[in-house]
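Take a look at this one chain, the form predicted alone, written out in structure tokens.
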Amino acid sequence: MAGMSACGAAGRSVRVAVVGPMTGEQAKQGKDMADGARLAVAEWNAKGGVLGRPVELLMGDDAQDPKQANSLANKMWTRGVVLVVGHYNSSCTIPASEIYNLRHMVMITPASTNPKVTDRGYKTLFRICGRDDQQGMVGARYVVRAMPNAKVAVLHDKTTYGQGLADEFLKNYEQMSSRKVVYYGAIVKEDQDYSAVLTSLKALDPDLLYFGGLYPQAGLLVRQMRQLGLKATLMAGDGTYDPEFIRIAGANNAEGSLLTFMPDQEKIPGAQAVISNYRKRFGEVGPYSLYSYEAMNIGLAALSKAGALDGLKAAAVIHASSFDTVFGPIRFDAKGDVLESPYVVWRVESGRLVQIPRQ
């Protein structure tokens, strides 16, 4: 009953939202998500909207702050939003999803990878990206196979995402290799100077430093590593996959860095028309632009098929359906995760991110 009264407040339009870090150091990721959602909504409106109504897209800035994310979730509820694409950070998605779940609002995150996001089994919560236990395993397997005798150190940024990913890599690496890492520690995300931690690491002379965190901090880490003469290869997860990482680090400093992310979107035949349209409207496609685009498409298709602006009915459609996307057919499991792990390894080569063939 609560869900229906909120939807009624939206009037004639179908209110949906995209939420994420629209300001601050992660604003590029927020813009990528917003532009992907904008493109999907524009296409739906060009075809007549949803259930005979125009789709109205609201934007929300969580400022990468869990408290702000909670406040934003409540705001979207009061404004009659029935579908949310977001958030970006797992530390924002997890608390905000408590509210979306309580209010029976469909939430599809294009980017939050911490396992806890979906492990709670909320019926209206989904993610179109993969999980950190998946990419932690992929990263560890690559290191074991490609660098079997490496001395490995692990560092994280103390966030839900960063520490969770680092721990998944650590667990999988030590199980697969039967070796212990030479260092496990953390940085303070808000700091700009990591010399104290890096000086300790230099004394251990690791061959590889696995970092759980995002591209602004990863870029600074690599730059400062090289300044200190620390030659270790950096490996990180999807939160570091962005050309901004290379720009911040410097192309020479970033050379050889390893990242886990989804397969090359530029080489997916079914994505080319969407990529072309996106570029005409917004410029270069970001790491999560198409994931946000398809998250919005899936949510709107589910509302249309459900025949009502009802989050529980739309969620039931998502659980029961297969969706044709630019990535190919997508189905979700009972938790709301995609059925297949999407992760591959990328390497920085000559200032560009290049996908390494699956091993």
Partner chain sequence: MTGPGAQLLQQVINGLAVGAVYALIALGYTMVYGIIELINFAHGEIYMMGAYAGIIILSALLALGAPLGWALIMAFLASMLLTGLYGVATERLAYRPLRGASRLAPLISALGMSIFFQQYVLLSQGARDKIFPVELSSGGFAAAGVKVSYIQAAILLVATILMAGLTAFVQRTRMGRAMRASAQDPCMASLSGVPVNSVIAMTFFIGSALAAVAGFMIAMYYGKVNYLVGYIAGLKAFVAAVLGGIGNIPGAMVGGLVLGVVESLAAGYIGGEYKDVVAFGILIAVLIARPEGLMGTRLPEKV
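Positions refer to the first chain, counted from 1. We call the rigid core the largest set of C-alpha positions that still match within 1.5 Å between the two forms. Source: prediction; values computed, not measured. Compared with the form predicted together with the partner chain:
- Across the conformational change between the two forms, the residue of Asp310, Ala27, Asp264, Gln224 occupying the hinge between rigid parts is Asp264.
- Hinge angle between the two forms, smaller rigid part versus larger, from C-alpha superposition: 10 degrees.
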Second form
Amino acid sequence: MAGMSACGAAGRSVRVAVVGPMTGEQAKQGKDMADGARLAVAEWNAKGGVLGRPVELLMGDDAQDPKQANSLANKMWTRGVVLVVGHYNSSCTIPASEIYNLRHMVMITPASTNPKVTDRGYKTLFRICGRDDQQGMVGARYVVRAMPNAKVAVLHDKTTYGQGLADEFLKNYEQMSSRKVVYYGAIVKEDQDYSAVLTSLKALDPDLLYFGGLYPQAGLLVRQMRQLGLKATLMAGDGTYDPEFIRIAGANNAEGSLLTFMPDQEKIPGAQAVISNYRKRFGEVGPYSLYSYEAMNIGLAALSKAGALDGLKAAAVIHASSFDTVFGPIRFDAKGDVLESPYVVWRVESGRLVQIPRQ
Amino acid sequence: MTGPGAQLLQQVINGLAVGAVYALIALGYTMVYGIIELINFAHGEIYMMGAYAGIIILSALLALGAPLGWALIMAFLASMLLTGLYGVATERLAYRPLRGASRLAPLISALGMSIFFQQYVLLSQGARDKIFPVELSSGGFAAAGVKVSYIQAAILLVATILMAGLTAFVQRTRMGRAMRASAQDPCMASLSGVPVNSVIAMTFFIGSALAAVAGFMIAMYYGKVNYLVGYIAGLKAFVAAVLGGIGNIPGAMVGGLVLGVVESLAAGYIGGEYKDVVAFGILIAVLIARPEGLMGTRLPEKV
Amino acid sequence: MQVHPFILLPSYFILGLLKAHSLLSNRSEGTKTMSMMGRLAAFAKDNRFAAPASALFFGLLALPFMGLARASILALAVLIFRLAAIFGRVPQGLRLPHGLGRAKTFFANLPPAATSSAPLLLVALLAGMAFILDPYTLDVATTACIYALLALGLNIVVGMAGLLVLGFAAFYGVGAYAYAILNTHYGLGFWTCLPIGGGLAALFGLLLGLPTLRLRGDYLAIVTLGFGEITRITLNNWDSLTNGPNGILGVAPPSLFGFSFDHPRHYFLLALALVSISVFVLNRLDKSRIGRAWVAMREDETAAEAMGVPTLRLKLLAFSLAAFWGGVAGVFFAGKQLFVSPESFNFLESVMVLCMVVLGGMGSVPGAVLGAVLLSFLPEVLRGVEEYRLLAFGLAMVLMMRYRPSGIWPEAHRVLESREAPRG
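Please give the other form, namely the form predicted together with the partner chain, since only the form predicted alone has been shown so far.
Full complex below, order starting with the chain above.
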């Protein structure tokens, strides 16, 4: 039985894990995360491991299902894992982190942006990407500055991520502009036809539609907006950062769409050596590869500095230290979020995603 | 700009386009149910596979350098044929051996086939969306704030032609008569020399080919398809078939169109997230209040 | 080229069906005694083109989806298997694995005192295992117990009463949310919520049962499916009560006299106790008047009614009892996961539980438990090929219906029936 051998073997190596959607629709994102973590672990092992012991990386698949994420967390605990990088979806990270907190395991998510991940005040949870409230704020600020008189509508896909992000945008936008949005509503993620909601929207003639959701739905939305003759610009969050978005929408339809995401990795001078290393081993660098890489680095550095395989001690180290990463120095606040909000605005230009200079 | 009247009309038009697709899928359910009294759960998956087959064949033809118009027509026909054969194979392998078994057995077998097909496509084609290889024009006819896109028009046109064709086939041809006879009483039909097995196979073929048409057109309309779309679309089409009176061919068409419009209005005026509740609510209400559907006639249960 | 399990599984499936078909259709008295040459001659006469034709047929069907290489392998496999089938022996349905069959005879032949104490011994043995097994295995075993509770519940309505319910996850969800909401909002404990959650689910069952009683089997299946979907969508959208897609966090683990059950071992022991009690109760129910009336109703509703069996009341009872077990499983699930969210109660979950009941043997109490345990541990065994799990489930459902509709551990009534009248 696979589970039975777990007890004895934990003594030799330092067990760490990377967890995320390794199968299903998001398997690519899961692989990006896994590869980033692999690269970090390989580098540490080349330097002699952690605490004088080799690092063993376990892989876990949550299949983007909260229930599986939860039992995966339990499984990692029983395998003696003290450091977990993951998950991808906030809807998985939140329930699983209940277990990480209970079992004093350090968890660093490279991709889950929902504020609730760190807002519960758990000591061992960290996030190296941004938060949806920062993301919503950056989006709202852009809209207020670039399109001050725009009529804005908000739509979400009724998921933890989508609804959370849309609500943050809405809150920030209404505060900054002192205007009301003209529409707030939801679509069904499993559905393919959004024309009914878009027809109601068309009567309101919005200039901008903010969408909280993922790229397949965002692509269909833009496509159907244009089919109905709705000219509004679409703005979305990091879940839409994927070239498939443009392919599904059709390049003509997607042109000019906006989204918030982390800065362009190609433009970070410090990251180029890691990027070329990564390319050699795994191929194209995904949006979350480097975040996963640095999350693993920070976790291992903390374990090494704490001097023991103790999640609580390592967490205290992370809270107290500053870490040099390819993104520059990173510090965490009391909740476990990074101090600097990393988000910038991107736009679809001639069928490609291009970062707009910070304003 | 656009008044409430134009908005209502636009919602109805959108609803009709989706409803026409429901109707095409619903025909498969209703024809099969009419003859062997089986809810073919795998039918939604057949529709999904039709969409995949269309995209795959079209991409292959375009890669071979076929001109777009020809490639579209060939892919359309080839996906009908292929999907039709999938329907026949399903019947042969999973349903025919269970004739005469308990009522639950074929239902569970159908459910199993549905899961099998879904996973078959997932594992062979991947979980990410399959994207329609050509970007079709998003233009259309517009007047008074109402727009009918070319693809919507094409869906309505093709669906109407096929439904008229099917009605003529069932009413006028020898095979159609054999189908009606088998639906009324398979045993008697068989005694009078109707090759019931071939008739059933034909029914599966036609139903599946129509689902493939629906799948192909939906892939064109939305520009993509994934392995999960069969489940929801299949359920909706089943609701349409029940709404119109299961086993009743004109009923399936009416049921599909009605359901499409009702859903569109519900999503437009109540909220997108409750669209499916409305659809299932209708299903339950119809089954409880008028199980024979809008256009069906009540028959005593066979003992 | 590596032979991928993806090719193997469907191949086995199609080949299995083909083999059985070709054998069954040739199953006359003559074929069994016919010599090898005779068979060849008969084959050459009747089936000259059948084998290559079906190979070509399946190859073509698979071609667009699987690509040329895999489709050719599939076609070749079909061809070989069809040719081989001509020389094969005639299988009469699927037999039990040898060991299991022997085990069953062994138990059946034990003296009455031993049979009555055997279940107790088994429970004691499993409870003892809780102190030996590692936490992860115990965690999987606990999940298996939750599924066993669900399967036992669904078995009441599908297996015993013969009513196909496809939205069983709704009752599971009602129980889970009942505990999550009552616990986080009103501070009610696990033990208080266990009967409340079960009762609430039973009430839902009753509400669903009342208007649908007169529906025929397949319509009933669809209505329950719609009901399951509506429940899930409602859980996802009623934000003020259920916290929408985020689900409810911070559910308290069960505790007793200040002792908190938060280790996998505690959960497993608790789950084992729940399953044991359920098996005991349901076994008694199965052998009671009600159980027999359900069987009568399942086998022929009209006849049962004519004999004075109150079918309407019995259906309602089946619905609400099944829902009760679903609700109890839900409460326990919420207490174990410490959170609930709508995705956990989707259609696939209903199908999984149905699969367990079908695999174990519809109507059989031990079968339901066996099915749940097998399917829960399957992903652990199938490491590396877990992606093919659902494909295999789908196939298993089709194949079971065709070759062994009574399941791995058929219920006693069915065993008797098949002894009295061998199927022909």
